[in-house]
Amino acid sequence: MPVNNSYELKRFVDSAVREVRVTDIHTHLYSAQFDDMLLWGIDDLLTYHYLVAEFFRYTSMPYEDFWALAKQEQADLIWQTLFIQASPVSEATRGVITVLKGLGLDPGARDLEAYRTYFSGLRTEDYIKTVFEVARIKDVVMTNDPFDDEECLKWQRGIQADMGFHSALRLDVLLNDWQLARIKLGKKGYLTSEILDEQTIAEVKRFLLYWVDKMNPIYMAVSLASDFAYPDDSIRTYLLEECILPVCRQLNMPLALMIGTKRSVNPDLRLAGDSLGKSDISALENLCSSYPNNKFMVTMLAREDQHELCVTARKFKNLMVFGSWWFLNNPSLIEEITRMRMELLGLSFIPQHSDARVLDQLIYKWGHSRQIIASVLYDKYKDLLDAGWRFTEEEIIRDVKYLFGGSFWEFTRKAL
């Protein structure tokens, strides 16, 4: 059907976001098979780190105190102080009265107690349902570490993730704490010494082909700090150069780089304690170029990178750029960065991933995303719309199911 005016364009564009059916790249959700690892509920929102945060800024309370109450108490503690005793203003309390509305409940109630009634009598598998039929969810991309304990023994049990959950192999430990990975790799009956000798890259890639078997990750993926260098003289390089890079090059699998961070600036607030900083994206450049027929995925942490990131992904095709990661998750700075990469980029790149932590922000993340998302595209087709060019309702379609979710998997899925 053509679109004939910027009336219909509005009306088609909007549609085509509201009704497509996401994959959501990155995620640190589980399937109902991991038990008590996967979050959900009125609780663990309330608790979810970004509030945490925000709730030390209207408070005098000790952190060991705050600490040391239970979850429900924490949650208490949360709810009155920044919705009750203030307006919810900010991105993260908004998102919470997002998810109440999108359940159907009440938020102009402020009645905890009855969310939390509503809550208890769900079942975790039904819920997922719920939620991902909320949030117009196809499929989630988990992070999966093989050197967290817990989450190994439920995969080492033969745990199989559900319909719609695919795994990424989490390689932070490998990749940012030698020692510590070498005391588990030792643990796990892998050989390994302090510098990188034949027996150890062997053992490594025994290490990672082990848990590509175990796991079938989408891609591999580590989360770098602000002064993230390469190339350099630090075990991180040789274990890129000798290990990661040529098991992905073998198995045509991506590495996802999440570059920006600065971890337990304030340790006191634990997971809401780290920070973001610039960084030089030459590291960036330098991958790509140096490994042509390895592909990466990438976002930055700092706004004051993403014009750089965007001009260096125009001239590898080997990176792929996604999402408004973590301190970028807010309205405005998607609206930014989305504008700012479909000039540069066309549609190449994936506009957003949730990073959600509790199952239930899928419903906040992606219904203010897609409000954005939408937004920037009817501009775009507006511009053309004016310049004399002329649409179908199918063409935009198209365009939207390669953004929320095509363009990713024909990047993990091509041959470079």
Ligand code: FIX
Given for the second form:
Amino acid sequence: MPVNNSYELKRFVDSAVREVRVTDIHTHLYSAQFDDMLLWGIDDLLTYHYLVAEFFRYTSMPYEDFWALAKQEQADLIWQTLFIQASPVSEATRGVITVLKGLGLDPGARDLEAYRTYFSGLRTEDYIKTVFEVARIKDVVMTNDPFDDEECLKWQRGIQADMGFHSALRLDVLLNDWQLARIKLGKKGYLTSEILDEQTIAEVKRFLLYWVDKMNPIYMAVSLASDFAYPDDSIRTYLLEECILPVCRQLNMPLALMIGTKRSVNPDLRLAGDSLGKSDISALENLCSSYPNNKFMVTMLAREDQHELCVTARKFKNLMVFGSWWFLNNPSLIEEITRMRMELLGLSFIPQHSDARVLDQLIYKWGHSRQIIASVLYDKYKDLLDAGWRFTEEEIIRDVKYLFGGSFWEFTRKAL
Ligand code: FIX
Ligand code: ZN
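Counterpart to the form predicted alone, namely the form predicted in complex with ligand FIX:
And the full complex, kicking off with our chain again.
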């Protein structure tokens, strides 16, 4: 159907973006087989680390007193502080309201006990289906850590492939804490030395291939501090060059780099204590140009790095930009970043991932992002319409499908 005017355009774009089934390329969710590793429900929503950080801005409660409380008591305090004693205008608090509304609960009632009652009657498998339906999710990619003992145990016992949940092999310990990685590798029977000699290279590769076989990941991933440099004289550079990049090439598997963290600037906040810093894009340029046959999926945490990242993606077809990560996952910044990416990269990027840690968050993270991406898309099509370009509703649907999953799957499968 041809798009004749801006009213039709708005209707077509809104409906295509509202209806499209999303592939969420980076989450911290797990399928039901991982039991209580999958978080869901009102108490997990309220104790999300984004909200914990906000809670401590209002309270004088000592950190250790808060951490000594049971989860439900922490949730009570956060609810009282961030929702009742002040209005929940931050993106993370607003998210909880959007979730309640999406589930058909009444946020206006402010009835925490009623919300708890609703969740207490649910079965995990059914609730996953409900959330995927409400948030219109096709599938999600988990974060799977082969250095996490609890998680490894689950994989060893056997995890069945689940169409809705894909895995990603997370390599933070290996690349960011070689001492710890060596201890853990040793316990699993892999023989390594301090330096990357022949045997250590072979053993690390054996370890990677073992977990690739077990998890069947779509990509490997690592988060990197804002001072990430490549190449340098660190063990990380050698691990990348000798182990990870060769294995990724062999498997035609992307490596996701999440660059710009400053971990634990306030350890008292635990998971909420991480921050961010500006990074040097030349590390990424060096990787992309030195390894044209490796595929890199990259997100950067500092707002200041977004423009350089976009320009770098114009230079290297083996670089796929993704998501408005973590502190960037706020409407004003998603809007700015999506607009800039579209202007510089057309549709050849992955506009968003949810980073959901709690299943229910898919509802708000995707709900909010869809609205923004739709409004940016509308503006871009409107400019085309005004300039005399003619296009159809089917073409809009094609583009939207590409943005919400197509570009990701195409990149993971393409051979360079
Ligand atoms: O490293 C990561 O994957 C980050 O997304 C998380 O560690 C972070 O805590 C988070 O939840 C951000 O949204
Ligand atoms: Zn994450």
